[in-house]
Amino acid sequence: MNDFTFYSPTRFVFGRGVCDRVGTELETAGYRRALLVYGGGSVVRCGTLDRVKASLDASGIGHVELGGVRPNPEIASVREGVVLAREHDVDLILAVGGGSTMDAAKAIAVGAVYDGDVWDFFRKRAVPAARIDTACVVTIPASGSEGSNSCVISNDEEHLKCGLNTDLNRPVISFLDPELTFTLPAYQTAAGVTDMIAHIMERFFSGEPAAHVTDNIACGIIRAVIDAAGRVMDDPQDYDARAALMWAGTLAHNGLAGCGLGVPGTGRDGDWTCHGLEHELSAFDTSITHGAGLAVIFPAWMHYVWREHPERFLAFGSQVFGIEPVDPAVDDLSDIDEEITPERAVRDAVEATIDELQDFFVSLGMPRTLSEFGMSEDDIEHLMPGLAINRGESFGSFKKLTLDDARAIYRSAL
């Protein structure tokens, strides 16, 4: 087990009608006024957007709303909150929503009290230092960025997607209400459930060898979900199931499940090529779901490195799936023609499990292929500039890559 620390502030207040607590929950904290980050749609029309407002109304904390925030929120609505935090002199930015909300309010918090262009912090050109509290109201069980320390944002002008991560980003408190997830879509829910696990996945495959508290913890929060997405999907309104997903969604991504993985030298808990390769994608075609995009390019990238490290691939296929590599020694091949070698074994194994992790993703309505999105191989070329940006001309820890593996990863998920 590597050397790690971990930090994880955030007060997490979780259960039903959680989100009638929120102000007073907030004035207890000593917070009076706040800048409310929300998308517009769904917390609108379900009435959650008002229930908060009641909630801080009744408990003298003032607000003022910064609405409209869209999926991959953009530079521009970042850059719009930083005016309203300052004009206000508010002490709290508080996202309802899922984690477009919660990033565009972490960028927000970081932006306020910086002198320059909240997008420096983006593009590596200045650290943050400070920031302005952030809390959240959790609708959608997925991104994990009501615990975590990261923050993804776009910049359409520049075609970008990237990410900053730092402890300053971790919410002082966050709201988590699985009765306010039962109306969310199947195909956000299935895209949610995906992003959770390719959380863990990324810790999981980033290429240390293992941590065996730690890979239990990883395997049994992913049996976890996926034993409760199905469930779900029978019956939407299974507070169990989805309560289960609202938790599993927080730790996949608060850092527990990477504890003694990390990369030395690199003070990241994972590989998160698959995250690079993905970010890329939805800033190319906005409307990409994050989670759908690693549906697919999750799978292909398994493919493509799993020979680096098999050890790790049979430890999940059988943490997970109960996949194990036959053994001519006790299983009975007779019906096999062909010799079972055990590379052969090993191999078979491994591709057994990547098919099942693909067809359980298929099997929630999620994207088997790239071009499910409307991309062709022409498109590829488009991802190639952010990517070198984002992660540079080699990147990957599980397996180092170029910018031509990449490409070539992006061509077997078409």
Contents of the next structure:
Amino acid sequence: MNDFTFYSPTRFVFGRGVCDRVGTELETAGYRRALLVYGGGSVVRCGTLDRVKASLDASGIGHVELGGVRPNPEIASVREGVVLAREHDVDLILAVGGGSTMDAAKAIAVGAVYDGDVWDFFRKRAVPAARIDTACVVTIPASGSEGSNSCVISNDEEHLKCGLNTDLNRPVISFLDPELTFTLPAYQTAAGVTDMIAHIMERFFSGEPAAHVTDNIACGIIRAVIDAAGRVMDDPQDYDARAALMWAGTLAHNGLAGCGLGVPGTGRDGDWTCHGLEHELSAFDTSITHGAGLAVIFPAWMHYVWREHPERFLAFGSQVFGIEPVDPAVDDLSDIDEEITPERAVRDAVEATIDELQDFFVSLGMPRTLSEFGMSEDDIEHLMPGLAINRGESFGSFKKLTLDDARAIYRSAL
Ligand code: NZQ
Ligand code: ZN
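Got the form predicted alone; could you also share the form predicted together with 5,6-dihydroxy-NADP?
Next comes the full complex, this chain leading.
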């Protein structure tokens, strides 16, 4: 097990109706005036925003609002929020929504106490040194932003989507009320499921040796997510299944699933190539949902790199899907004509694992190919400048990759 620091300072308030407790919890924590940040209107239509505002009013916490944050949030909303936060001298940025809203809130939080333009942080021209505290009312289990140190913002003018990782991004309090997720469209539920599994896999496939406690946590969460996803697709109001997804989404990305798997000397607790490749997709076409992009990219990356550490794929296949390589010493192979060499047995088990994973994503309604987003071979070159800025010429820890490898992975996913 590699050395690690596990830091997850967020207070998670979980359960039915906790969004009505936002005011009392924040008052107890000493907050007086909040900037409420939300998305394109789902929280208005579902009544969640009114419930949160009523709860703040009852506790005497003042509030101003910034709505309209879009999926793959844009820097313009963040800049608007920075102005509002300063103008109204708020002591808390409170996100009510999904990863896009939470990330916009986190960016506002560091931008409001910085003299320059907040985009500097995302282009690595400056490092944030302070923030206004953030809190989240989560409406979709997916990004794990409610407990993560990450924040991802797009800049349409520059055709970029860039991340900022710092512990300043960790929210002080996150409210997780599974009933708020009953209204999610099936596609968003599925994209969220894919994203949380991806957060675990980025860490599992860091290229570092097994860390058995973490591996068991990781694969156990994924098994629970697969089970709950099926139940939610059958019955969107299945509380226990929604609750399982909600907590899994948080644990998948607060650092727990990476303990002992971090890459020495990099500060990274996983490989994160697939996230890098996906972020270029949703920067190129801002209508692409992050989780849907990952559903295409992850299997393509896996086919490309598995030979580097087949043992990690065998462990994953065994623990998540119960797939074991055939063993001529114990299995009846009388139906199989060709000779099963040990190499062939491993390859078959790995390919079966990747196929099982991809079939699961597709069974939820996720795409299998980039062409389902309307992309073609010609589009791939448009992804490369952003990738070079965000990842450099060489990236990845499971297998070191170049920009040409990235091209090949994108091409294989068309
Ligand atoms: O905008 P509204 O109207 O609220 O609708 C949203 C949006 O259209 C809708 N929605 C959310 N909750 C709902 C709901 N509709 C009905 N009922 C509800 N309860 O769902 C759509 C997607 O929302 P979004 O916030 O974009 O989803 P998600 O949580 O998947 O966030 C995606 C963003 O997070 C980033 C992604 O790159 C992407 O920009 N990520 C953030 C991470 C982090 N900060 O740690 C890590 C991730 O890897 C990811 O990169
Ligand atoms: Zn993600």
